[in-house]
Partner chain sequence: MPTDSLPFIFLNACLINNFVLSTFLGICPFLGVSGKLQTASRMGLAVMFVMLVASTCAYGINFVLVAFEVEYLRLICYIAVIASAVQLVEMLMKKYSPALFRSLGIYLPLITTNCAILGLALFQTFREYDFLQCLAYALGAGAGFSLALIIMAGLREKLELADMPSLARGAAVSLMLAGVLSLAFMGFAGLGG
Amino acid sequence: MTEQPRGTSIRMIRALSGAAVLSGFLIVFVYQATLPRIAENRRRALEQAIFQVVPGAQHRITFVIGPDGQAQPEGQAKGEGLGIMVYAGYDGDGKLAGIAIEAAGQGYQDVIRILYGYSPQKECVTGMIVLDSRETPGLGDKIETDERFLKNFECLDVRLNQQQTALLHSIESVKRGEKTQAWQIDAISGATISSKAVSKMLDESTRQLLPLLAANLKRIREAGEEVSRQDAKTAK
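Could we see that chain alone as a structure, in the form predicted on its own?
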C-alpha cells in the first residue's frame, strides 16, 4: 500500500477544516438571517389563534403574571424571569371578551403546545387550537381536526369554587360517547393518549392560572377600558 506524502495529508486536513468552518458559518448566517422572519410568522400565527379562541375580540393586551401573582401589561412587567404570559382580548368598546392562555404537555410522540380561550363571564373554555404537535398522522393529529373533539372546547366548564381559589370540578377525559358532564372531554378513538394529554394540560393550566386571573380580573378589565379611552381621544 502506497503511503500518501505528508504534505498531501496536511493539505487535505486543511481543506476539510476550511470546509467545516465555512459550513458552520453559513448555517449560523442563514439561521440569523431567517430568525426575524420566523419570529414574525410565529407572532402572526399566535395573533390569529388568539382571536379564534376568544370570540368577539378585536384587539389584545399581553399580560405577565409574576411570581407574586400580580398581572401587569407586558411592557410594565418587572422581575427576573418575568412570569406567565396571557393574552386578554377586548371587543371594540374595550370590554373584556376573554383571555387566551398557552399550555403544553407530553403527547404520544412529543410535546404538544396549545392555546385555549377562557371566558371569565361564562366561566368556561371557549376554544382550543393546537399550536405545535408532532403526533402520529391520521391518529394523534386528529386533536387538530376532529370536529367532535374540538366541540368539547366550545364551552368546557371551568367554574371556580366560591372562594375563587380552585376549580370546582377537575377537567377529565372520558371514552368517546361517555361524556355526561360539562367539564368532561370526549376522547378520540384511536388517539386516546393525545386527547388525554390535551385534557391533562388543560386541567393543570386552569388549576394554576384561573384563580390568579380571578384575583387580577379588575386590573385586566380596566386596562382594556383605558386603551379604549385613549383610542377615542386620539380619534378626536
Second form
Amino acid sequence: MTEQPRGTSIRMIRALSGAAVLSGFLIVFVYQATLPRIAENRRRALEQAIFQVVPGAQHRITFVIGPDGQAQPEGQAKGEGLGIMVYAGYDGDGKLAGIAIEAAGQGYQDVIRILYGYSPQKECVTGMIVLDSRETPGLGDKIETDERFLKNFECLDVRLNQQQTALLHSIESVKRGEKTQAWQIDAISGATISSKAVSKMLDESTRQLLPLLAANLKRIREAGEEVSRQDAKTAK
Amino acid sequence: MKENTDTFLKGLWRENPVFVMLLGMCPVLAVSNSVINALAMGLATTFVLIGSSTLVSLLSRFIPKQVRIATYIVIIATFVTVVDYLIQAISLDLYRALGAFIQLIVVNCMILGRAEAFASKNPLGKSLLDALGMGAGFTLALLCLGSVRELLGNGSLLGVAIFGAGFQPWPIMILPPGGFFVLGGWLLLFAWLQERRTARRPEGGLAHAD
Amino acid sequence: MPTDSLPFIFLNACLINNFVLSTFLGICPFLGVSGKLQTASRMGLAVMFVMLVASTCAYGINFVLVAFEVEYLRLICYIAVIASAVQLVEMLMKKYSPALFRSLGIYLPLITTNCAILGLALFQTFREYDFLQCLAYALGAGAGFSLALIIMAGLREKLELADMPSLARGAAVSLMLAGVLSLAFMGFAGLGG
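Target state, the form predicted in complex with the partner chain; input state, the form predicted on its own:
All chains and molecules follow, beginning with the one already shown.
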C-alpha cells in the first residue's frame, strides 16, 4: 500500500460497507423471492403428515393450547409464550376426524420426533409417523417401516377415566408377541430401545395432553363446523 | 486454449480439492451417505464457489489487502444463505437430509482458499473456469464416496436397488465410521496410483534416452 | 434422564454425538493437529475456550435477531461476530495474561473459522437451548473434541514407530484410525435410553 494511512482506512471502510450492502440486498431479494415457495412446501409437508395419521381428514386448523389450558385457533392466541401446538383434522363435512399431536423424546442415538393422530370418538391413537430420527439404519430405523410395529397404532387404546382427568391405562411397551391388551405396544426385536422410546414419548404426551384436549373438545369441534358453514356460504 | 482447459481440468484431478489437497473434509464425510445427498451438496458448493469467485474476481481491485479476508467471508456467507433458501424452496426433504451442512459450506476452507489464492489474482473468465473445475472436482469426490457408501450400505444407487434381495446391506457404511473408512480407502487408491506413476516415469525417461 | 437436563446435554455433546467422530465437525484440525500429544491437548483447550465464547455470542446475537425479526441474516452475523469476538479475546489475553497467550494464542485464529465452532452456534439455535443449556452444550462439545483429539494423538504417536507401508502413511491411515475410533464411540449411543 503506497497511499497515506488515512486514505487506506477510508478505503477499508468503503470496501467492507460496500460488500455488506451488496450482500444485504442479495439476501433480502432471495429471501423475499423464495419465501412463498418455502411456506407452501412447509404447509404441504405438514398437512401430508397430519392427513396420514388422522384418517379421513381433509382440512386442518392449528390450535395453540396456552398455559391456562385453553385451546385457541392459531393467530387468535394471545399472551406471552407460545403454548403447545396441536393440529385438528376435519373431514369434508367439517366434522372432527381426529387431532394430530407432535411428541419427542430421546431415542438410541438422538432425539426422535413423531407425529401421532388421536381420535376422540374412538378414544385411541389412530396413526404414528416419525418426523425426524437418527436411529441406526437397519436396526433402530425399523420404527418407521416395520409393519407389525406400525400396526400397533391402528387403534392404540388411550381411554380416559370417568372424570376425564387421566389415562385409564398407561401405554407400555412389551416384548414382541406378548401384546395382550389394546394399550400395549408390540416392540421390535433388534430395535427395543427405539420402540421403547416411542412408547415412552407417546405415554408422556397423551398423559399430559389428552385431558386438556378433552376439556377443549367442544370448541375444537365447533371451529370445524363453523369453517364448513362459511365454506358452504361462499360456495353459494 | 490449452491453458484454459488446464485451468478447468486441474481441479478435477491433479489438484482435486478433496483427494489431493484434503480440503473441505467435513461435508464430504458427513453428507456422502447417499448419492443424491452427495450430488446436492456438490452442486450447492459449486454454486457458492462460482458466485463468490465471480464477485471476488470483479471486486478484488477495490478491496484493500487488510480487509480482504473479512470481505471474502461476507461474500461467501451471502451466497451460502442464498443457496440455503433455494434448497428449501426446491425440496424440504433434501434440506432436512443435508441439515446444517448447507450453512456450514461457509466454513469450507476450499472456498475461501480459492477466493484468496486464485480469484483475487485472476480475471473473471479464468476465475470462473477455476471455480467450475474445483466445484466439479469436489462433486466428483463426493460422488465417489456417496456411491460406494450407498451401494454397500443400502444395496442401491440413487435409490434403485442394484443387488438382488439376497444382499445383506452393511449399515456401517451409512453410519459415521463408514465415511472415514471409505475416504481412507479412496486416499489409499490415489496414493497408490500416484506412486505407480512416479515409479514408472524415470524408467520411461531412461528408455527414451536409450 | 430428561433430554433437556444439563448433565445430559453435556454427555450428549461429548460422547453420544461426539462432534468429530459422529457429526463430522472440525475434521481439519482433527487430522492436522493430532500429530503430537502436547499440541493436541493445547489445541483442545483452546477449542473449548473458543466454543464457550462463541456459544455466548451466538446466544446473544440470536436474541437480537429474533427481536428484530431478521433471522435471514443469522449466518453472516454469527460468522462476523464470532470472528471478531475471538480476536478481541485474543488481544485481551495478550495484554493481561501473556503466559496463557503463549500456550493457546497461535491456535486461536486457526480455530475461528472452523466448522465445529459455527456448527455449535447453529445447532444450539436449532435446538432452542436457553443460556445455561448453551453453556453446557459448548462445554460438552469442547470436551468431546479434546477427547477425540487427544486419543487420536496418542494413537498416532505410537504409530510413528510402527512398521507401515509408505503408501499408507499420512492422511489415509489417520482416516482409518478415525473410523475405528468412531466405531468405538458408537458404543456410547443408548446412554440416554
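As the structure is a prediction and not an experimental result, all values here were calculated from the model. We call the rigid core whatever largest set of C-alpha positions still superposes within 1.5 Å between the two forms. Positions refer to the first chain, counted from 1.
The rigid-core alignment places the CA of A215 less than 2 Å apart between the two forms.
Overlaying the rigid core between the two forms leaves the Cα of S17 displaced by 16.2 angstrom.
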